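There is one chain below, alone, in structure tokens, taken in the form predicted together with the partner chain.
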Amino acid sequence: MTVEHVEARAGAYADSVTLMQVSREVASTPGVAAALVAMGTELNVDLLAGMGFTRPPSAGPNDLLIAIRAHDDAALSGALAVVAEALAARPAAGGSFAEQPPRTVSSAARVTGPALALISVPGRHAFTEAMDALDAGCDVMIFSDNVPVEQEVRLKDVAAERGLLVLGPDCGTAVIGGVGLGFAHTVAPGPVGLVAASGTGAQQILCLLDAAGVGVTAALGVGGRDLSSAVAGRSTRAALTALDDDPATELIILVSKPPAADVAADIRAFAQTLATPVQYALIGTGQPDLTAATEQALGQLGVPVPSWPHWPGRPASPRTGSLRGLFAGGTLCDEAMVIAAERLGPIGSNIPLRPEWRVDPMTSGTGHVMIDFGDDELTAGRPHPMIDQSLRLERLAAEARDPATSVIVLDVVLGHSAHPDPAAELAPAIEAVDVAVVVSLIGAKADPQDLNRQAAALRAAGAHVYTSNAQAARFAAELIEAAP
């Protein structure tokens, strides 16, 4: 016997990771079969669905989900009771006479004099918690995604009027004083300045110059979508000057997804009138990768480019098949895209590089395919997979279940806010599985998850393991063409 529980609560709101937590202690609970407790977005009601509640009659996205499987009365009220427990407001410390937090940024700003407000909340509030933000005189950094780019636009103009900075939307990473601020790593001071229209594409280059022993003077991330025809490079551009009056920065690197080719023609044309060198790694057919750009900046610099640390799996020859990647980072999936297209031919991708080649994320395709977990449209109402890895620990199960599927790469994402131990669930989901894996370790060596560790770990579980993700996707590609 089970008794089940579902609850759509109003007016109570925890953020997604919040909430991945308080599901996993409730899941825990002795007695407890399956439980959910997350926000009521379309996507969190289609899970509740699949995991075989009964659906809420009615739950907004402003309603809180709570669903409970337990084997017996006493067991569902235990759990209730770890969600009231988990949920419950911490007391403010000081007593009844200690002020209570600010409830917005601009009265926040009110105290703390001009900010970087660090905007996380769910995509549709995000335009307005910015510009209240712009407002109070702050910069801005959106991580938010789900962004719309109207609204992208016009907080990056209302900044520009003002002298301010908007970092994002979907601004995944930036290092600011030295501080990393979202998915970003410990690195150290150096010569370096980073503009960023790609969250992953930075933390790449970040590690890369790690490995070679150079650090940033800053990591500005403008948000994935600033060198497209819409945002024209309005944050780029800003960001630019920025670094440009930095004394201590000695060479820009300018990274970005695939940007539109006259908005990329115009930043090369604004770069020109900089005092400062500007290095490019734009994401594309034909241009140098990641790794490969990170070089030429060592060269400017007059640093010796080192042997990219990675780590050989199991040898192994794999069969014949696929080509699948499992994305965290977006910038790292197009350029492992780039990169095996020109060898293997077609990627589907749920972020392709060509229309014709998109196909449905949740749904294994056939041939070669790429999916990138943290696009807009698997993250609304979860936690980034750089956080949660549960879904594509349950894909990499069952593409490996697809004789199809050749060798799988993926990429493990390590730093600030990320997983405190990704290779702990993945080794073992890796050694469960009997086709190649080819994982892109993107991290610092003093990143808190400790690189070495996690590369041996992963390693010991057959993995074949590469800092540089275009080595990773240019390894992968050879098995595949290497396969019978």
Partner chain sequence: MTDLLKRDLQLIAAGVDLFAEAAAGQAARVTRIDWSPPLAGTEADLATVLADPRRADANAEAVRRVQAVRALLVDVLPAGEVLGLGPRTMLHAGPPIDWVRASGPLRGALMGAAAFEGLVADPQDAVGPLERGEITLDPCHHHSAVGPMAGVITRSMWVFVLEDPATGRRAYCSLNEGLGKVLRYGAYSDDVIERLRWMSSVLGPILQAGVRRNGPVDVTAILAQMVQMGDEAHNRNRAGTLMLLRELLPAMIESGFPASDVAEAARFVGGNDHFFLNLAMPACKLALDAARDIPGSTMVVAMARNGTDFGIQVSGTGDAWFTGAAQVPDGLYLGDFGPDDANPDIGDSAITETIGLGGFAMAAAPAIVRFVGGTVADALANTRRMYEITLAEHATFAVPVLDFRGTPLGIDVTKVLRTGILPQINTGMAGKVAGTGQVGAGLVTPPLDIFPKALRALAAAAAA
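Form predicted on its own structure, per the form predicted together with the partner chain context:
For this one, just the chain is written down, with no partner chains and no other molecules.
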């Protein structure tokens, strides 16, 4: 016997990280078989149906979904009590009115003076908060995604008029003043400055530099659209200038998702006017991959290129079939697709290299497919897959059951704000499948998850583990090519 409870609470809101934690707590309650506590976005409603729950007829993106399947009424009551306690209103701050914390960025800036304001709110509200910060004289890092591009352009134009810097929207990674922001790694100070129109691209280069014993002055994430035709490198120019003005920066690396060709050419011309040399890591056909670009940067610095660590997994008997990629990082997915497409042909994706290669990210499809689970479409109303691995775990099992799947490649990104122990969830799932699994493990030596421990756990489960995403993609493609 099982009992179910499904409801949509109109107008109730909690942030996605809180809801992920609530879902986990409820799911671990004795007698609970399945649970989902999430905002009623289209993606989460689809996930609800995939878990076998009936969709509430009035569920919308501003409603809170609560779905629980339990073994009996007592277990259901216990689970609902856990939900109620977890979602209870936060206690009010004590003290007098004068002691209450600031409620806006501008009021905080009046107390502390202008600084860097980090904006992490639902995308539809980010413009208002970021403009408030700019009005207060603050530089801005916008962690939020799903921000309209016209709002991004307006924010960056206002920042330029005022001599300020906007990092983002969708700026997932930055290192400023030795402090990591967003999805950040524990890295040492050093001579390299990083400008990144890419979060996981920056993380890959930061971690490769760390493996080579090289630190950074700063890593400035400008948002994944900054080198698009619409945004035209507005923040990239400002960030390049800021690093060029820093006497500690000996070399700048510019990393980006595939940029608009005309914008990339304009940025290259602008970089020629700077005193600090600029090394390019622009993902695309015919361009150096992130590992090769990092090796070129090390060469300019006179630093020997190390052997990038990797851990071989269980021997894989090549079998005929397709390559399936399950990525948390969009740039890592882009890089893997560029490498694999050169050897295997078209790669279907929700962030395709060519428009005609687009596929539905929620279905397996046919042929070679790589999905970016961190894309805005799949993160609306739910945590980023670097935090919540549930969608990828489900897809890993589904792809492994598909007889057309030959090799699965995925990324695991460590660092602050990421999942505290991703291998603990992934290793059992990898061990349970009978196809080859290749992992690109992006992490620095001092990251809290312990790079070597994560690698050992994934390897013990049978995965082939690489710290270079490019090497992982090439190995995965080689396994496909070796199939009879």
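Residue numbers count along the first chain shown, from 1. Under this definition, the rigid core comprises the largest set of C-alpha atoms superposing within 1.5 Å between the forms. This one's a predicted model, so the numbers in the text were calculated from it and none came from an experiment.
Core-superposed comparison between the two forms: CA of residue 420 displaced by less than 2 Å.
Superposition of the core reveals a Cα shift of 2 Å or more for residue 79 between the two forms.
With the core superposed, residue 474 shows a C-alpha displacement below 2 Å between the two forms.
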